[in-house]
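First comes one chain, alone, set out as structure tokens in the form predicted on its own.
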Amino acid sequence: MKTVTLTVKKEPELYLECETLTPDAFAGKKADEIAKIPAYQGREDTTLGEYFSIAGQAGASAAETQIIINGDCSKMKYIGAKMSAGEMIVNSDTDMYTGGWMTGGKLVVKGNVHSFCGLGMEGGEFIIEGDAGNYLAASYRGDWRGMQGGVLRVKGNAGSDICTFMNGGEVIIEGNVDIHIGTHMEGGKIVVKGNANRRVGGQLVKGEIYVFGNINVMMPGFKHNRDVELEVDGTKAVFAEYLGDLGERHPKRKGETVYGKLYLKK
């Protein structure tokens, strides 16, 4: 695997849209060619070379390319969006849409991310070593397809409305989350190792939500089913299993009604 190192040399006045900052866009290119790749600041067309010093050379394919980004990226959007392979390490905070619509590869942000990150993620691995904002792994506004595959881990806390319309994949939050978690969820797995505020699993149809801490207010559409011993993300514990959201429509499989499940660690 070959490595391209980008170092921020100029902070954008507004916000820099970096959807071309991926192993897919860099594959087969040398540093001078990468510098000419387009980027956008508001209505202004610009290039990556205007904002980054670039060293190294990409691999022949996305899978053979690693990108390391140094410097302050807190005003840069879409980093790693739609990447399909390869590896990216961002040594900074990032702005909205980081890792959105990923289909493969590995993206590591060694800081915080803003809202709307990991939208519609279909595959790959996305690790956030700090905190995440609102609408993590959710659907784009007006769309019904949230996260569909892959693994997204947040080592800090996350905001509200995470995993809205989630259809697949796995999200692990090692800290706390705010309100509206897994709303309209139709598949996938959410693990919250801290506390959840309230409105967890509203209109949950299919999928699983695990909460290790407390839920301030349990949704009324959930019914305790049983206590069960499980191993979740490396932790063995007894969980209270709730079925729900009972007020929502539910499909049938082999004559049995399929419910979403909410697990609360005892």
The other form holds:
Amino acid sequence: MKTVTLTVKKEPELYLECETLTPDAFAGKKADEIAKIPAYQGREDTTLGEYFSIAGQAGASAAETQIIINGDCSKMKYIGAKMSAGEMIVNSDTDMYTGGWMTGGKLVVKGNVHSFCGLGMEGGEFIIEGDAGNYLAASYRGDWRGMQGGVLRVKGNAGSDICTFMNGGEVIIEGNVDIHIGTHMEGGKIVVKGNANRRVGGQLVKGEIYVFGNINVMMPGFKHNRDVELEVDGTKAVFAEYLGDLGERHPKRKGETVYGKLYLKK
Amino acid sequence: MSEYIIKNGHVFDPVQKIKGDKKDIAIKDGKIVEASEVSSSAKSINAKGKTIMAGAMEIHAHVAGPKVNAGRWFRPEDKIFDSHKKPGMTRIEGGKSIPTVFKTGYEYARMGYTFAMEAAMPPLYARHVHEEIHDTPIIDEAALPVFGNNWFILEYLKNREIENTAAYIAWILNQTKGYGVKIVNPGGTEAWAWGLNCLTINDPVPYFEITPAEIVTGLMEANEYLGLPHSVHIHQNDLGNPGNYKVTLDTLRLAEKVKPKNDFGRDQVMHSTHLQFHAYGGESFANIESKAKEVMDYVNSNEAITFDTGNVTLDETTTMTADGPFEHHLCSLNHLKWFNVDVELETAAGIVPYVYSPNVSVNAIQWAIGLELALYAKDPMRCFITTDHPNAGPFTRYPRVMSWLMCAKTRNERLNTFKNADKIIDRTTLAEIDREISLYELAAMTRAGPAKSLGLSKDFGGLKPGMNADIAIYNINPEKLPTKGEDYEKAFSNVAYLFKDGKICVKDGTVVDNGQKKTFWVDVKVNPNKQVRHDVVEKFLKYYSVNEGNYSVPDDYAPHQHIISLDATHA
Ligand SMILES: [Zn+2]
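Structure of the form predicted together with its partner chain (previous: the form predicted on its own):
Below is the entire complex, every chain and molecule, led by the chain shown above.
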């Protein structure tokens, strides 16, 4: 594994779109070549070298490449988007679309991320050490393909509309979340270790949602099924299992209707 | 205006029956002229080892107007990762299945197209259609207003009033700057307002008590009464359903009853669009099969019909049609989002995203049927390549469709690698066909044929001196044809040169000039008709949400018009 270190040297006037800031785009390149990789500001083409000083060099493949980013990235979008392998550590806050459509590798953001991060994630590991904004691990605006796979962990809180149209994978929020959790969800697993506000699992077709704290207001479409002892993200406890959303379409498997499941820690 | 002489290229032009011979093509003042007519200062273009055809003509695509735009705003995900501007003079090109107007113009031009017909214009929203047409660079365009579920038409034809029907059509063409008569699911879209549909040509439309057969026949008669450049252009009943080929044959046979009558050299009385969606056997999606052979046996035998294919390209796309009930049905099958609008007395529209997957047998069968239709066509002057953009796939995939038609090896590789290849081969006849469409046949299917069907063959679709200088030059050497489908695809995606009105607009696949696009429409003079005038006034007072004075498309909505005027006054 070889390491490339990027340090912000100029703050973008608008926002810098850096979907090229991934181990995949860097693989096989030296610092001077990485500096020439395109990035975009508004309608203007620019390069990564305009905004970052670059040291070190990338490995031969994405899997052999580690990227460390220092400096303020709070006006940079798409960092790590579509990465398939390798490792990225961002010592900053980041803007929208961070880690979107990741298929593999590991992305760690030491600060907070803005909204629309981890969209449509398919694989890999994405760790946010601070808070996440709205629409975390959801689908892109208009799309019906939310998170498909991989693991996304937020050590702080997350906002509203997280995991919309989630189809697979696992999201763990160690803090609290606001409204609209797992709307239209058709698979995967959400674990909220703190409290959730309201509208948890609206139009839930399939998949599991675990809440360790309280839900401010439960959706009316959920029915208590049984109490069950489970181990969830390292915590063993008894959970009340609810089936829902009863107002939504549900698939049948071997003649039995498959419901979404909502677990509340007792 | 500048003069050009294109030298040493291989010319394919069905209008002059030139099949790849080397011939110099000269251009002067936007027209093709004899080589002797240009001066010695004419700029010379070396087309050695290249293919020269007239600009291609799109006969059926949904590229402008409220339905297309509704698709754009209800599918932001269609534009994702398309937000960066390419170098050069072009604007940002966004959207895959529902591209922006700019991308629409650029992409057609890069593929060698110089004309596109917007296939369904709701008369009430004609202004929007023309705003988008005006903003689409390079290519000429026209739009077909929809008539098959219009209350005026249903009322006139219920009483077989052909003259009133014709007068109303003439009025609509004038008000909307429309080109011809489009029919979408005749009667069915209106029946849906009652929660019903018309799935055969004999299902009566509730309240109006008229059948699709009567609507189609009446509109064909009115079309020929007026002598319009194009024939009626029909999207038939029961689109997309297994077993619908019987309804298709019933509709096509209606063309036997009417004779073409026009001064434009058009021989057909019916253009049947996206025939792929109408050539299905079987009773359900579990046993759907191809009936392309049966449908084409009939089409080949009846010269009064032209058709376009509606090839499935196996992409994620956006379906959109004035066939409102069909979109509702499709949404119940794929559970994706659904958009619907009712257009007052005139029509409706629905939109649903759709993913054609090579792993889904029905989609692979649809893919095969579209290709079979073109490969069974005996007369390439009556068979045109479309994807019913964006319904069966985006028009930007034409080069790939062409590669499947022109290279049996590429086609069979695709067929044999489907997930359920055995099933697809069993349910279709594609594996038995070894025909490869030639460059000459392709020029008929994409240039001379559509031009003739649209009544534009005097000036477009060929390279004869006197015709408009719309010319595409491709990097294909007919003396050393590509052996791989992908080479055809690359060549058809990026012209070496595109001339529009004698001006170079694309060079080596890069747009270099936005051209001077024109809006084509048909202005027909008819006898004054008191009945139709009375009905228009009454319907606007009673039903329409706009005043009659705010209905028509003002001239400044279409600043560059190409008006085809004709006199259909009858003694
Ligand atoms: Zn269509």
